[in-house]
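For reference, the chain that follows is the form predicted on its own, supplied as structure tokens.
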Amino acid sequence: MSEPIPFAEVGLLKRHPQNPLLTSADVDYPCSLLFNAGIAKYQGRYVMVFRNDFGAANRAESMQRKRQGLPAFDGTDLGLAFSADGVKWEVQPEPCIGLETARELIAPLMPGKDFGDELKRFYDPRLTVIEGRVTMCFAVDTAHGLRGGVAVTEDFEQWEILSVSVPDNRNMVLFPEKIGGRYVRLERPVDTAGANRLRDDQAMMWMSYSPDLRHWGDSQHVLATESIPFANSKMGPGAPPIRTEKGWLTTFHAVWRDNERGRNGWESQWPKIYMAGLMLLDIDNPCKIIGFCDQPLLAPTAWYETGNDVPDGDPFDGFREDVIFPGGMLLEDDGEVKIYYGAADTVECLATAHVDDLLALCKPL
């Protein structure tokens, strides 16, 4: 059982009563954990591309593998689901991108590589509809570092990968329109190798620009851990931003680390708490923060986020306890904002609020 978290969320968002909306039980092909999805509205329906870790018969087996020093899962692919209302989802019968497909797609951008060894994992999708196409940011683990990339599709069957970053960069999200004639993305570069690390495993949020979604530059720093009252370990982008009358409203993930928390879940120690934050960016100069909420927008409190007080008979057993990771944010015509998030690195969930109330949380800077 995890210990109480040290931060209270703002209490504005309403968790959907049907949470978790999607679990491994909703998938017909091998699936152990379903989480950290990208969500968009496209061609009259909601679409979700989710991360699927598979290979363990159940969560207990994956945890046992980890205790033995073995990989928790056989692999990761990207699943696909559609919905008419954004709540009830129909998972498609096969993954939309598996590892072998990912290797084929990325090969033209990495000539001369043996992809049997180079590309290890393709995961963490984030969806943005830009100029009539779905654009997906993703992460890839390679033999020479963690990289982030951009892919596009119009039908979720045919994909083209446009760009892949240098290591180590991930958690990329795209703005839904050009700003000043260029595409814009938030991203989280981090020194995973340890050299010149600022402290702990700190990561920061940056912004880059592109004329064509292929070439990226003019990078600028946006936000760092030391500026967030409820983060002391790392932070980075969450869901792609949404346009409002007051600016670009966007979430971010923030991590608090407490090495005294003791045993949590399957690990001898899980010291981290993942939370969702909220800020407002200038509409014409999005690297400028004009509003900020100094409390977590969402902090782990529900049983499917904390791993505590699981209902009798429910098979849920959080792979990572005390984790909330926002990956999708949609503004409806009536002003409702849907925020989709992965919980406990195990399931996909939904919380909602009115856009005006969210904007009111972002105090002017």
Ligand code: BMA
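Just so we're on the same page, rigid core means the largest C-alpha set that superposes within 1.5 Å between forms. Positions refer to the first chain, counted from 1. Note that the structure is a prediction, hence the values are computed from the model and not measured. Compared with the form predicted in complex with the named molecule:
Once both forms are fitted on their rigid core, the CA atom of G69 lies 2 Å or more apart between these two forms.
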Second form
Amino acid sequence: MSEPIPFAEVGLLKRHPQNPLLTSADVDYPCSLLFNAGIAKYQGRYVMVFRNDFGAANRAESMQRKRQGLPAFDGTDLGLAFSADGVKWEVQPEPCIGLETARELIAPLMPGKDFGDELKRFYDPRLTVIEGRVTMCFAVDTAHGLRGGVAVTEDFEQWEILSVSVPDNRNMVLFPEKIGGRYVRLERPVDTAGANRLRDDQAMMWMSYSPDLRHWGDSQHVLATESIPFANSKMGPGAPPIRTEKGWLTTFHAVWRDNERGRNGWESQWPKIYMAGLMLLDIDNPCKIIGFCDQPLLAPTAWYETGNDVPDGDPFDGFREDVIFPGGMLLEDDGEVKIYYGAADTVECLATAHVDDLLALCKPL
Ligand code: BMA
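Target state, the form predicted in complex with the named molecule; input state, the form predicted on its own:
Every chain and every other molecule in the complex is listed next, the one we just looked at coming first.
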């Protein structure tokens, strides 16, 4: 059971009645947590690349491992699923980027280093279709810092990594088209070490530009924790933005930290609540916020988000309760917006709303 969260969401989004849409039970290879997926519509179907943490299956197993001095998880890789309607998904029999593949892909970008030990996790994929190809932003944890990168594929079998940032940066998402002749991404630098380490409540979202998806620069600041009424800790991009008549509509993640919070999920102490926020960016100058929603778009309330009132017989055992992390946002022809999000760092869910209603939430700045 987790404690009530201090913020109410706007109450506009409809959670899909079949939530959670995807769980580890849908996967045939080792999978404990299936969450924080990237989603795109590509070549007539929906495609999802999801984060898979594999190891302990539940809290009891993780405690047992802890007693043996073992980590809860053996690794993190990326799985693949397809769908005809964006609701019913078929998970492919193998991960699309296993840890070994991730190491091979990253190695050329770290010449002279043994990436066997260097790469710790490959995670949090975000998909954007640009110019007929699927680009995927991702995060890698390395022995020398967190890095964010951009990969590209046309078939989900062959991947090319185009760029990986210097430490410490991640949470990258790409806009679906060039703006002013350049590719654009939102990102969230993280400062993990050193005397000048940013405080947790000074997180900032930035935007960088690129002529070729490889070289990134001309970076500009977009949003900081101080400007989000329901955040006092980290924040950063969520799902890749969608184009609307009024501007680029985009989600972000925002963290409320309460150090008094006790046991949560598998951990004896987990002080953070993750929520989804919403804002509107200028169509030609996307580092300019032109509309902002002061309340969380989504705050943890459903059983698969909070871990409270889990239906009898459901094996759900949330790893980190009270976490909502948006990773996919699709605009359908009839104006429906599908927002996919990881819940409790454990399962993948869907919530929907009409684009006009979402735009109305973004009050002009
Ligand atoms: C962040 C990332 C996310 C995760 C969140 C909550 O640091 O690892 O993937 O959802 O923490 O645990």
